[in-house]
Amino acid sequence: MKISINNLNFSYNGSFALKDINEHIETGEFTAFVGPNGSGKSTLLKCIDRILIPSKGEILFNDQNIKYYKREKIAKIIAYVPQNEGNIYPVTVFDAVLIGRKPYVNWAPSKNDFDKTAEVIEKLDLGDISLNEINKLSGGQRQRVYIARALAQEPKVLLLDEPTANLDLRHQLEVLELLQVLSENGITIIIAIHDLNMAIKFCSKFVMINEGEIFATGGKEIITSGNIEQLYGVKVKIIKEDGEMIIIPLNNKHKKISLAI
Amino acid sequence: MTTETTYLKYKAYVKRKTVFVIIITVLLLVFMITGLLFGSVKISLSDIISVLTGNGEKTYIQIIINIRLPRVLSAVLAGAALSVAGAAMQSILRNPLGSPFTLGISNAAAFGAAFAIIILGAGDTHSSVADSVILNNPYLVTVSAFAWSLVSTGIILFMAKYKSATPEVMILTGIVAGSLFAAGTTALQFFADDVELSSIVFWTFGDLGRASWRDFWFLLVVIIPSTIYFIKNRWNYNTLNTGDETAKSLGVNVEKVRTRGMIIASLSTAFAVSFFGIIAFVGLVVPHIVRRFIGGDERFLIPASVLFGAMFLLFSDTIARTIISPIVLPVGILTSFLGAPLFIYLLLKGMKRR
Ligand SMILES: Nc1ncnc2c1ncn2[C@@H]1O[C@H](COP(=O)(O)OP(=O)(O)OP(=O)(O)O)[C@@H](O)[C@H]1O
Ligand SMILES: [Mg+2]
């Protein structure tokens, strides 16, 4: 599903805003926001899955304007996994992934149901801790739940902010392994992340963003070491092996950070 | 491990909630029955079925059917009301500490009473019965109770209106309500003579003793919709566990889900306060044990609830009506009496636990 942002404005009742922000994003393509903290990305994943109303423009999805769907419809087509959110009861990771299928549950679940669930959770290797409660999992543990149960929405538009924030390096490669399938398979998946040489690895397309607005827009050829050090003011090598990009930060000599206390 | 393998042991899992389930059940039929049997009169099971299919002396399906079934009916319509908006609340508000007790409608409630008895002059007549004090006008003091709890309820959803909804304005909001009322009430009580002193005293105390067919009929009509509204709404619940942002993104219009689940949890505790009296504690512990059981999955914990709930009310009724026999403790000290400890010991667990 391709996904048009014509115009985007949105802002908190206080200063931040997210600036006529315009961008279009192909079907299975596999997107990275990344910009420094606080520049907005959370805030236009969720704008994009109406957590938030943006007060100007349009969000189509295959050229249809969402703003007209139920929410219950909404859901149907896009998972959101937020950047921290957790259960305030314990609930298991079996009941915790099975939520996912909320959109199509009316009364009770179906066989079907439990079966797309169990399948998400052995395919975020899952299985041997499906009855434990995720408030005594791993943060990492619970990353992969949480994306379990994006995935259980079957959604053909996949939002995840920083998914690998919290995992170690073997997940982080499987969960970004597992996205690229996804979008290889059509499902347009866009992610927050801050991680660059992770983002580059695996994504094709990048969205730069800086306070509230879009800075660069493109794919590799737009992460460039000037691109960077304006985005971050961080000076950074980078350097290709095997055709692949590394990004390497410098020291930041000019901008030494007293530790005197 | 595979698909097929999760799948099933989900199924067991689940099972043992199923188990648990058809446990309360069975005990609350059994308590049911005892709450027939016990009594300052004595009367034998063979007797009470035989009332109970239409036969029997005079004098017993007088007891029975007039007096002992109808508390016992109560028993198990207001426990169960109260228990199920407690978990609702618990879980609306995302917060262990909602029940009708804490967002100050049984403050309220008392309030209304109070207002009833002094201001509106409804409880001047002199007890005549040797242990209880007459209202002369019983139905003034209920309806004055439940209009004041919706004032509450009101003052709530005011504030949680212009603050969009936050579970934290809610309860904040809720306990500052609830501790003006009992302020109220008190300065109510300054100006009050004795009789109508002992009147309020006695409406605080939760009583399933003044339950009549009549009130029994009216809690009916109202406590089976909004039970039934809470275990189709235990989907939602769950998503509600899970973030308001995620419940959204799940589908979930979680303003509306707060704001209706606030409105219904607190006019079926409103209507169960308001013919009882303050029944403490029942709200707030009784989700609480029930998650000890079966965790978190509202799917199991509201319905539960509703059997858990109705079982410790009848329960603690039945003790309330025989521990010192002749004299009829009200239940809502016995609640207090048994919650407070049994909170307290929730908690202590919970934090071995973590
Ligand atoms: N609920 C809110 N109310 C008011 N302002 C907010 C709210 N949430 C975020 N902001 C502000 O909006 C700006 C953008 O926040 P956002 O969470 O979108 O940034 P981000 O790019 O995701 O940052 P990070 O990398 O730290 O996750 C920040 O300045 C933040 O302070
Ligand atoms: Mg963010």
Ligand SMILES: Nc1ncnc2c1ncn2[C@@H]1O[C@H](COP(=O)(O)OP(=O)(O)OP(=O)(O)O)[C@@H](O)[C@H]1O
Second form
Amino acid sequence: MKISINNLNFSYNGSFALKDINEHIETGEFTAFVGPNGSGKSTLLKCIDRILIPSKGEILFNDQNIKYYKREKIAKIIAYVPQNEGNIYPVTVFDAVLIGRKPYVNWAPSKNDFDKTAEVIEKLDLGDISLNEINKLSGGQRQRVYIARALAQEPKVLLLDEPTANLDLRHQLEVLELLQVLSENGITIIIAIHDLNMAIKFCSKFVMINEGEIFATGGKEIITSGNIEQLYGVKVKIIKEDGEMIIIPLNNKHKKISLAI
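With the form predicted together with the ligand done, generate the form predicted alone in the same format.
Just the single chain follows, nothing else.
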């Protein structure tokens, strides 16, 4: 499903968080929203999912304005995984993932709902903890459960805010590899992510956001040392190894850090 964002604005208490956002994301693109803390990445994700309502502009899904969609229809199209959900009701991992089937359940979950839940749990390597209570899991385990719940919705668009937060390296790679496969199968994936090297390895498109505005957008050609320095205020060197780009931060000798003991 393609997404068009036209002249989007959003403000908190009269202060702009997003200003004149224009972006087009094609069906199946794996897009990374990147930028410093507070730049507007998470706010933009929430506007796309209608968690937040823009003060101006429109968001189109396959040329249809999402503001006219009922919440039930949105839930069958978009799945959203927040960065940190905190504790939820004391349910098992299996039941937490099964909640993702809610948009399809009329009276009670069907055999298909249980089968889809079991399939997703297996894909995300959660089988050995499927009967554990979710609130007793580690942060990384819980994050994988939330991603599994989103996948159980069978979304056409998947939005994730820092999906690799709290995950060890192995599970970071597994989650991003899974998202890459989903995008190759036609699901439109958008993630807000801080790890530029992970983004470069897996994503096909990049939207650089700073102070609520789009700084640059495109493929890997926009990942330059100049753009990164302007965006983050950090000097970097970009090298290629085995055909892949790697960003290496350089010492910021012009910045002095004093420690008072």
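Here the structure is a predicted model, which means the values were calculated and not measured. Throughout, rigid core stands for the largest set of C-alpha atoms superposing within 1.5 Å between the two forms. Positions refer to the first chain, counted from 1.
In the core-superposed comparison between the two forms, the C-alpha atom of G14 has shifted by at least 2 angstroms.
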